[in-house]
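Shown here is one chain on its own, the form predicted on its own, set out as structure tokens.
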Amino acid sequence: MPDSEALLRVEHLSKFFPVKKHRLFEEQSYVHAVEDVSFSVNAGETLGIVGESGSGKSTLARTILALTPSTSGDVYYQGEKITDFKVGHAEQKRLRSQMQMIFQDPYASLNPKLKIGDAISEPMLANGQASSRAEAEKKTRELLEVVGLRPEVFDRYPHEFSGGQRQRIGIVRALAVNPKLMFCDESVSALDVSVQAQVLNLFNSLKNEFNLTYVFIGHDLSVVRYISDRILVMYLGKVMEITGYDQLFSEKTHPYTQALVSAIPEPSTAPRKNRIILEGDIPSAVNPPKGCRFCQRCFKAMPECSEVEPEMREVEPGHFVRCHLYDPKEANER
């Protein structure tokens, strides 16, 4: 759970979006996009966040970075409280440069009317990473080479590049301000499999070269598992499990994690024996289930699962699970 000495620490963070009312005296409803999320990220670590679409992964990242204001909870960076970046302008500028985000759609995050060289150089100048345009251009061309692009692409526009090249440009733009912590929001989900492997290897090499810390968001557990040291599993706005890479296949994982693991593709034509097929869709985030968020689709659900929400429990050192299966009291009663 949250570590007081971590680079990033999130405590009980929630984000609710109000639903438009259709009648004047109708009670206000909210979308529970992120609810009571707590975790920490140590310097030099890669934390993977995985879950189905609609589980709140991207909203969590945007709330941490104050791109979306939080409803409640706190965020700490290097021990300093930065919730919603309610600090002075200069301090906010410093924090923005140290925490960067690589978005899912690289084309939508680039100005189509701006040459990529200018899109990368301007943040350098604005954040004091370069003292002149000539110095910014030189650093930009060097960074383009680092990610496998030719320096000559400096004067080209976003529409002239493929999806993989645009994602590399997005990586360069994030690196331009010399960050310490990078959020990668579905950064390879829109790429071909071969290009995915290239970009993932690039992330690993950049991590060592620039001493980076990653929060890597994805819905494909095989991809997240490849790059992550620890994995956080989300479902319907809640954290279901936090576990290390080696503990992902242990017997004490959450049933939802077991379903995700069983869906990992295997290089074999033999039929899958342990494939877990979840029935139904994710429940409404406006009216989430009373007990466990996963109880309506869980293949191991018990009567208490629909009535009482389970607590986060440490079932092994560094392995936390939100499930009644691992409650000692429930186990004794059964």
Contents of the next structure:
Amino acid sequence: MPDSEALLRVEHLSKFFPVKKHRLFEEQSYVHAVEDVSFSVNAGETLGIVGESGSGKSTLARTILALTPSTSGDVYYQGEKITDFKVGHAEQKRLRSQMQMIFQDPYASLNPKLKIGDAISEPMLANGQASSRAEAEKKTRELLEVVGLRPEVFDRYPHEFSGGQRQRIGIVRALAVNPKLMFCDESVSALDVSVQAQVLNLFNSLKNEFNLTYVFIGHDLSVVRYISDRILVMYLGKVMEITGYDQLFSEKTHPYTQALVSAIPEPSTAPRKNRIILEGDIPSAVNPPKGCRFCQRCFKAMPECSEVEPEMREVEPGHFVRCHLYDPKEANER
Amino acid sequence: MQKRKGFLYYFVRNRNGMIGLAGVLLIVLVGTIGPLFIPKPEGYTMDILLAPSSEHWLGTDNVGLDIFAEIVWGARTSLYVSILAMLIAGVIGIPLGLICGYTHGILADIIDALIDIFMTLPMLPLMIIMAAVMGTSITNVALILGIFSWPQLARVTKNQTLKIREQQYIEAASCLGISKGSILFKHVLINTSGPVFVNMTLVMASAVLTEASLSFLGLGDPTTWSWGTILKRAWSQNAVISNPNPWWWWLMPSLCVVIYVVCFNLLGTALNDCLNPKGRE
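Form predicted in complex with its partner chain structure, per the form predicted on its own context:
Below is the entire complex, every chain and molecule, led by the chain shown above.
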């Protein structure tokens, strides 16, 4: 899907982790955490990435941000190749400040021995968003107010705050370096439901205020669809579907997506007839199934599915699915 | 915002820690201020081998020098040696431990091997050889002690670093474009400080013990008083076995060494308990 407008473009990105060998001459095997992932993110949109635990969502984000080296594939930012951030020092600095991440666990992502103010000011000084301590402090206090925290927070330590407050501090820390693209890695899943809603609304309002583009990673489709314009569904390291928000409920979605959609809780007392419950767990990513990754748990599996891996196909404009159900010849026969 | 009870709350309520702290403060006070009021015991007088009295609090030795004065001057030596040894061990051990724990690769492996080698070496014989070669001065003794104590600090620092390296806030810091050096010597270091600090007090305790051993073996500085030197003089005059026995001569410096080591160990253990939330009972 080459797109010249795209802010971020990922092409055939893979990340394999070597498995520790137990015998001397054992063949080296790998965890296929992310395999052949391609997608693009346009400026100003929010791309949601959903999938079960272990489907490689977080690894994908970490590989794009060069927090872990990639195995193969390329990443382009504003048209420039930035795979593993193998670029000049100044360019690296620019990328580090323009692409930011909000982490999953607000209790683990703040250094317990650093004052909030120092934790936020340091990256600003390191990346040149502030030239002096005083300037960094002024900006920090302003940003703290933007996310609804009192500026006095500046001189306090992380353990004095609740999860929601800490997540806001994490957001301020990322915002402080003027990012354009923000990765939110399960950023609300560690929070209470009521706090989740607050933080999601904060994300939405910050998006307009700071012209942000989000890649929003989550395992909960009900949360992800609330904030996303487009949704990418991952399963066992592979992209199964890329779909617009409206097409999520169309007929032509991947069976896995159908299962995820049917699992969204509904505020209704009427009994639901069509909830799809998947059998078993996500298989091991060391020896992924031959053929379609999802074939073992798919409720629409055909003999072909465990033999041949399906290709990504555009079933509707802007809606890509990796499933044999939508093969052109199959459609003709039907 | 909840305010949790901090380190000090638990520390002032830790009885052993308070005893240790009081002892350490007393030793520091005696070692720093004492020599200003008490002249250095030198030469000889006629008051040989007097038992403790109001004039000579801890008695006198075989050349009539006041044991209390010798011990006060010895306290200064002990402090000097143990602080210098701790600093040397810290300056070598902490950075090496940080690098060894944080990086992967050949450098980390080399440091790891060095720590293992130094920890398996027979310390005392090597120290004796080094002291004999380098000459007997109190600074040399401190230098030798530092060189042999750093692996302990390096190992503690390394183990802490291994744990902290995997924390999300370290990943967050590198994602925010903070340099590797700053991550290592700021973000990691401040989180290792507790256990490392504790081990530094233990290094100080063992430094005094080893200094006393070296002085006792005649490898200390003959021109300065140390608790080991007093013991050596007593030993060479057969003070321990002679009859009637001038017990104050050998017992008092020995007690000082014991008190010093016990106080530093109490302090170190209490610090460890109070810095570690699980030990706060």
